[in-house]
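Just the one chain here, the form predicted on its own, laid out as structure tokens.
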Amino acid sequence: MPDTQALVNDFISKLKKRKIEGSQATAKQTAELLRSVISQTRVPYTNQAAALIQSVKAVGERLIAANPVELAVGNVVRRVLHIIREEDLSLTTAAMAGLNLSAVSDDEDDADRDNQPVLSAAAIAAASRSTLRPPSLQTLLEDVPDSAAIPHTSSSGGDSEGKSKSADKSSRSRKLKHDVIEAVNELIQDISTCHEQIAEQAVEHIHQNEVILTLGSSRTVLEFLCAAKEKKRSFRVFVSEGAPRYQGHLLAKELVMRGLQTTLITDSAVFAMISRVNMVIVGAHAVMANGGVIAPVGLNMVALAAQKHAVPFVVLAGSHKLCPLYPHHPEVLLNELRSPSELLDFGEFSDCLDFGSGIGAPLLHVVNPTFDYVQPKLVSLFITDTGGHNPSYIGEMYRLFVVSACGEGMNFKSEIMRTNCIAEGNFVKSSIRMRGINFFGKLEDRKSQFFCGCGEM
């Protein structure tokens, strides 16, 4: 079996070099790596869940630091941490219920059974928390096998009792790891099939003779549109080319090969064509806790055009793209800059890139951001592998997720923020920070305060 550390280092190298394309591939490989980490983690007799959580957190922090823009990594790490807590709570509940049942003798009458204490939810939760708490001296002394806690005697009964307790703890340890790995396998399966689950809902949203607009290339959008075509829906697709990478060319070719009527347009023609469109359907890089969307560059323009002409703006996103962080959070990196060579040929612009006389800086600067931020008020509907939801429902779901999944998990400062920080219509665009370059939205009265203190001038 490959060494876990070697697997982690190899995956970190791929993240840093941007060798993994797409949130789905990143999320799936992250889950598979964490499954290997869990399977090779040596779990002690006490605090089994805490040991697994510590191992996953240590690896997760390194993965997120390798590529902060790929939010799917952190999302999967939080999901795995939540899985560990759930499985540990399930085993703890079953163990305590078993002790409660074994204390009741079979020959007791009904009255005696009624007098038996019943475990409350608070007691079960307390037992669950105790398994996650770092071991104290008292718990270490209480949880050691009897053969180590008391002097060893020649009594075979004492030996067998100690061996029995040790075997029970070892069995529970293996049971916890087995259940966690099985749940992670289910998570990997959900990530792998998210496109199909989203595509199954296409017939409910695309109707006969409609005109659909999309931008760039997204496998989720491709499968969604093709699923509607397979259900005998007849419609036309406008594909905005998605400069400067022109991923829309690839999507247009795929759609034509699958028999869909397709029209390729330039990004600058979106406002001219939007009046002919019935619905905008796009993919997403990540969905934030307030319902905002991090999407390929150019989609904010499409969303504004759709709002101007009252065209529904629909976002397709798998559940692995749901991030319990807010866009104004200082730990969230919303953008990254790609190579200037995607915009211009260095041979033709070599003279402009020369350093100016006496100023020590090039005369021409090239900024090539990768993503846009789309405000939640511009989104009409989210379609995920769990169904269709509006942005307000996404926000409420995140508040529950942050409390349950991130309560004692990774220390990524993902606490619940006040929702009044994101006032409706207060800002045109969120601040996007990358390598010291800011793309600012509408400023408040003081230049140093904007979007709840998201950045600095």
Given for the second form:
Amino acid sequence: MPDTQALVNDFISKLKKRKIEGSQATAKQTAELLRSVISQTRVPYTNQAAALIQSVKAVGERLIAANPVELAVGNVVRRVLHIIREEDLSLTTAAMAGLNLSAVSDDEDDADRDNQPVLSAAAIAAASRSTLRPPSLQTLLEDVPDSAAIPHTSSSGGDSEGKSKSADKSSRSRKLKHDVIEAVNELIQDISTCHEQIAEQAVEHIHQNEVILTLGSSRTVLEFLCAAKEKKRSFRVFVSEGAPRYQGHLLAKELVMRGLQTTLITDSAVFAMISRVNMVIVGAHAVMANGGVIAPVGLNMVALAAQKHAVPFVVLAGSHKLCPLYPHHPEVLLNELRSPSELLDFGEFSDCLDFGSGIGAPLLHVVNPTFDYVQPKLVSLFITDTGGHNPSYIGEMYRLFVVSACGEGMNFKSEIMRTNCIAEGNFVKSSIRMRGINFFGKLEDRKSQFFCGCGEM
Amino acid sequence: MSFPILMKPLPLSLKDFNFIAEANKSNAPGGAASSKSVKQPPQKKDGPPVASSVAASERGVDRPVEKERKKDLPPPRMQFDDESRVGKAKRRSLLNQPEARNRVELFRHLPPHKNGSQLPYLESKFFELHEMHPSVYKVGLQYLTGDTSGGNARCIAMLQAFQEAIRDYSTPPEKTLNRDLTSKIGGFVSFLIECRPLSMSMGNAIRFLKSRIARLPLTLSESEAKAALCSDIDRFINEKIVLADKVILRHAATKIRDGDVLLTYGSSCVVEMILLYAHEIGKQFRVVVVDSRPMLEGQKLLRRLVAKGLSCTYTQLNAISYVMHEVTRVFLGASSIFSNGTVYSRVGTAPVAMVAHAFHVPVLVCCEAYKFHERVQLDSICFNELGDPDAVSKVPGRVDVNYLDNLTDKQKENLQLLNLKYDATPSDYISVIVTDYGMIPPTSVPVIVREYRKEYLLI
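Let's compare: the form predicted on its own is above, so bring in the form predicted together with its partner chain.
Then the entire complex follows, led off by the chain already shown.
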């Protein structure tokens, strides 16, 4: 444990200092960290899944708090929790199936034989409930550990089951961890190879003599375009430079080195050029549950221009970027402001930036946000490693990965705070419940906002 | 009275100076021919159209209707993608145009950028340019280096240089004042075009000047004619620019309320005046200055505003969606406004107007009426100005982001750099245009062009 504590603290400090660039790297390192946490966790004989879940949740909450804007961390933590539950469930059903057979083959009283299938059924139900039971409000608020409730159910399963169960559990103890770690390795593998899987779909979307526009630099986009070039499609790329980080220069250099016809333009010329462009392909930082995209700054402008000129706006995102949260004030809450020195040299403007003079109110305020929010209606298509999707389907996509029957993984402590309902204006409160997902509704009208958070059932 | 005065004077455009020069040389009854065939679309600096002008002189009298119709069409521009015409232009040009490498295909019809490196070459040619007046030469150099920029500034500088030239002008023997002076002005204009393509405001001012010269009564002596022209130029500058700006200030200041957050893009002299005036009369508001590469004009505006004590926010164009949430009004300047309501302005104005429209923020364009033009334009590609491509790849002051420094030649073949100077904002994004004739919707621009152009003829 002390080993992992050091690792965890190290990773948290890196996250806080924003030393890790890119959601793929963050996701991979988070997964690796959780893998070591899992392997180091000591699990009790009974109900190991809950212990694993507990330790992963504890670490996960700290990681998310270190960098709330980096949504990939939370996504990976939720997926690992889901893996633990899934593995446990599959082991339990396998064990119960095995138990059923052994119970039936026992030479016991006929009277008992009638009871045993019922008991075993109850035991199955109890065992599955133990891992997948949604938390009651009491357990949430009082933080009663789940493991306390479990021995009751298992002991109610009957003594005849007890011995065989314990025998199963000893073999299961090693197996659960092993399975979970294997599955987490697969997850890490998926995260690492998401670029290749997305790039395989490039040929379906890019035809000959096409003109493509992109902004800034994204490794996914680079691989995508190069894959199309490998398959001998000839096309041209307009790269917008993406001030003030100028990552567009980097992407242009990479493309030119691989032999693609590239034109580098300034961000202001995007609207002028977009009428001659066939498709806009961009990467994303994170994809929200409603299909909205947290993207590098400037992409909302590009998306609006693309909509005006009816140019398809394609977003490439690996599956580790899908987030189950709905965006509320994403420009402010899911954004980071970078240093103003990238825009204005302090030396030149020091006379204006001097706050110590006069009335003390700053005359000059420099704003340098990192991210932009693009509404789902502006996005034509999402391309992930599982294929192409509509923005409205992307929330469903997430359920394929993570949503379990209880949805406990989504409900971290910090999010419980928002379960109060605030209604302004004369809007009807809607009682929408979605399994496993906290819901924040935001209406389009700027003046009145309606938000309601519901705990899931 | 000699016959050139009998004909109805028509506003001559700058494209026709060559006609008149050629017609004078050929000594044909060029007076009637040149003015009546004025709107045959000529190509700049081309020989062949002279023949057509002489031929047209016979037909010219019979076709007044066609003349009226053609009067409304703006003359087309020099085609830079036509090899033969480019060759002819090169032979006559003063500047040594380098072979533009890696020109973007879409913009081959536009002249390549001439950058400040031409300056020494042009300076050395000073003594060869005996036709050139020194003040015009000075203004041309200022355009070339970018010291004078902005529609109003360039126009005023040019007109004042022409005033000087007119004062120093003396008619050579056997020539009439109007023809000769017009051809001289034409020569000056072609020099200025070589330094930097004309802005719309300058084009309109030149048209005005030529029409004034053409209408000079022949009874005036040379000194009286020169004085009349100089006072006309003064009046043009005063009425169309200085007073017009004052009227625009009054109108626009009524649209600023206390507590407003005003957004502006780049650096427009009119918008700067509006903001300072509103601040002077005591309105409480905040300004957001949006800037973009590579010219970073917003920084100059920012400095002037902060010096006067306005509280400002500064950001780059990419962050426009972030700041637009709290903006209540957007004020933009324009280089010109076309007859279909399209606003032709610094590149980047269109995305600002578009995002403002998406956030339901009203967009006010402030532009003097002399900048309106009868052209129409749908997009920013058919007509534009190319800037220095190297300005895109180099980021001054930030060594860490110069990624494009070390490319091999073979790689450079694949890379093209595009630096546009202007773009066209569609009229649906504009809420109102504030001019010296009042506050008009974008659809009223052709009305102003038609109705108030006659002023030139009646003054």
